[in-house]
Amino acid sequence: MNKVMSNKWVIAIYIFPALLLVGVLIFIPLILSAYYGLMEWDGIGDMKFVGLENYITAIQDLKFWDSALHSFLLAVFSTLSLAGYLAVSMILASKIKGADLLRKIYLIPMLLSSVAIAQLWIKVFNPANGMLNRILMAIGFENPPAWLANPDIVLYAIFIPILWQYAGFYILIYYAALKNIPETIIEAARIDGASPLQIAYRIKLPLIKGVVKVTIVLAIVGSLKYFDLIYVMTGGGPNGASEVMASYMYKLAFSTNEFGYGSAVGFLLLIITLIVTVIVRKITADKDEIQY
């Protein structure tokens, strides 16, 4: 068996299907996106080569940078929310009563589609008879805001369902990591007189540091390319107040038929995401990990 597995041709046969899928579904679309970004094209007719004009236009486009700012704000909020998810997972991992039920409840949003979640929160934010405004009026607010129609608050209102949607995902990751910590270490700390807060901060957190780093990268990258829930809830409005890079790219390519320009924006989104990922990895890496 070992001789067979050491054969390079056998190894190539085993990994070929995976490489083929990666190539067809990831690398070829990326190459085509970069290529179409060099063209003036409506997605149907003839293409006209314009060089880097689309990329230069995107860099000078204030709407693109506004959408990029919104995406970065979402990334910041998503990263900060990880602290709350970690706190909840530590509570669930501490053998409290009903932890199994709570863990299942937190996973419910993961089972719903983004469209269903968007429709649910549109009802919650409804200015006339939405649950949120009814609660605010019941406690004394006479004129609660129109959450999805006010340019000053719409972006932050949308962050709430997004963070709610992925809460169970990160709580589950942290919960699994905490459960892998040997109980003998925790017991030894308790015997030495460590408080629950000291155990969480000085023992549990350092032991799952690698998992925390991974979730930070996932949260940031996921936020930068987020699209579906925002598009369903507001379509990037009102007046671009909730536009993110992915929704702006979609509008250019499929609403205004600027397929070449939209492809350029999409490729720039990829470049920005890669740069941010490398920066985050360097910031969060230990000294002995920084080799690239």
Second form
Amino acid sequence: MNKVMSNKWVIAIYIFPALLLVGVLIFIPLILSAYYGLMEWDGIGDMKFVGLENYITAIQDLKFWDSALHSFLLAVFSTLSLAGYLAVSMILASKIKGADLLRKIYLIPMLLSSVAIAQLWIKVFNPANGMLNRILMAIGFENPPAWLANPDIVLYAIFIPILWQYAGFYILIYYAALKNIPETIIEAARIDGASPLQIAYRIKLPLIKGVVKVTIVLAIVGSLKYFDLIYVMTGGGPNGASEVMASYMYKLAFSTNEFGYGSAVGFLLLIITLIVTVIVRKITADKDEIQY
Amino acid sequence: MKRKAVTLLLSVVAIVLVLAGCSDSESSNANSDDGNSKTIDFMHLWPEGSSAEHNRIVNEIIEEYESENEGVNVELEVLSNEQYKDKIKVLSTSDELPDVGMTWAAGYMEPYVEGDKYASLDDVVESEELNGQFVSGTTEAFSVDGTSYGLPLELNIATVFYNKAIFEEHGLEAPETNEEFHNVVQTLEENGVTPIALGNKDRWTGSLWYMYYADRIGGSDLLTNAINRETSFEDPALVQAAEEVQTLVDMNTFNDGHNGLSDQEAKSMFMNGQTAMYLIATWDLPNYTTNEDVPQEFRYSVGYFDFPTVDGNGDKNSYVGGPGVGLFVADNSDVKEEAKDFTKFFVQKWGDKSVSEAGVIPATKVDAESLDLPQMYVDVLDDLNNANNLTLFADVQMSSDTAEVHLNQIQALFGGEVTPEEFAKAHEKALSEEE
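Let me have the form predicted in complex with the partner chain next, following on from the form predicted on its own.
Now the full complex is given, and it begins with the chain already shown.
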């Protein structure tokens, strides 16, 4: 095998298919969208070069920053929710009865398609016949809110299914990481008289730090470019109250025929996500990696 | 060494396969010209699942056409509405529109016309077979600068459908004036019945209410003129129309949380008898007449009334509505003449079949007498014959970015986030920026 790998041509051939796919499906569209961002184009007729005008408009576009704010709020909430998932995984990993079954149940939302989840939660949130408001009324609330119609609430209402959707995914990752910790270390700590809380906080957490960092990046990046449930459940409405960056971009490019401007917003979305990722990695960077 | 050769060979094969996958569009176009058989690519948006009747009629028409025209093949591609919209857009950017496809009117088709994607259909509209066949106002909606680029297939007007059983129970009658209408709403509200179902997540649904008030208060041309920039959108009548909408909202006329509900959900509230009224266009007629899936008892109890007059103003024979989809022929089609001929054939056959078999009111004139139609159809066709004006749906009239402002403002208006003055101002700003 070493002999095969020493030939540069073979390496090139092995890499080429993947490189081709990544190039055609990711990098070329990326460059194209940056390029379209320089055009005034309705996506149908002729293009007109306008330089950086679209980017400048986007930076001054209050609606864009509103949607960016909503995306960042989602990022904050999904990052905070990681703590909850971590706690759940700790419990699951500590050999309680039925852990295996519970883990599978938590994973189910992850297996459903986003549109199915959206339809499900649209029914849950229905102001008159929805499960949520029926329960609230049954326990004595007189005027439960119209979750998806009230501009002050709608964003947070949609966060619930979004977080719910990905809970199983993060729990699974943490669970696997926790299971990887050698039993002997925990055994030793226990003999030294550490309480379960101390074991969790001082031993398990530091040992899976690497995984936690990865999930933080995943959660933040995933939130910044989040689209599915918002698009299906409210379409960004009412009046933009639940618009996020990706849904705003989609709306510009595909419903209002501002393909050039939409591309510019899409490219800004990429840059923002990139910057945030770099910052997050800087903050969570560690000098000394802990080893088992 | 031998193994290396095999690896190399396999990789090459893999690459070739990947590349081959990228270039299928060439081959499908190539065979449309071989010999004397011609292929017309036709894309429509009525899948069998959701529009069974439409789908069947289209297939019948195609079959008839193919048997009458030896050597012409019609190749079909069927997508559902939203996917259709996305795909057409993508195809048009790469100049690969189907020979014949479906388009929406006015604001939607303008960029396609300006980009020279659609062929002029003046010769088809003025042809012997079709001249004078279209209901007036419908072909105009598919024209840009006096040239037709689409053949309208459907025609819909919006009317208020109401549940007669609920009205009777509370001793109410179909209102003629806005005052009577307010009374109806108030009575129902006091008796714990939600008066009107509205799914304003879709936004054009709320726009209908605003458009009708604008029509009744300001006259049938005012809104159109404001959109065409002949008058200002800050006209007092247009502001008053917005006030009327908010008055209704304040009277708890609409179901709770209407801004978060889709039209489909609102419709099901009306059809379950949870609300007494529902403003929708006549594409919904089958649900209240012939659709066997809807309980007969409900179908019998549905009636409709024209939008009431306001303070003695307004013409009840003026309607908000418009043609739905129409057919276009791609300008770069290599079988343009055949495609035009096909659209002509299609429109004629569609006019004969659509109303009696699918319950769709076509944009061509229908002889209601000769067909065995449910009474509600006869009434609607009658209304259409007596219509003095047809105002095209506002979001269709406007260019797509102004339409976006309009639709968002509609949601804000119904949600009480803006005052009627701010509502008018936002429209004026968006419209004047476009000039």
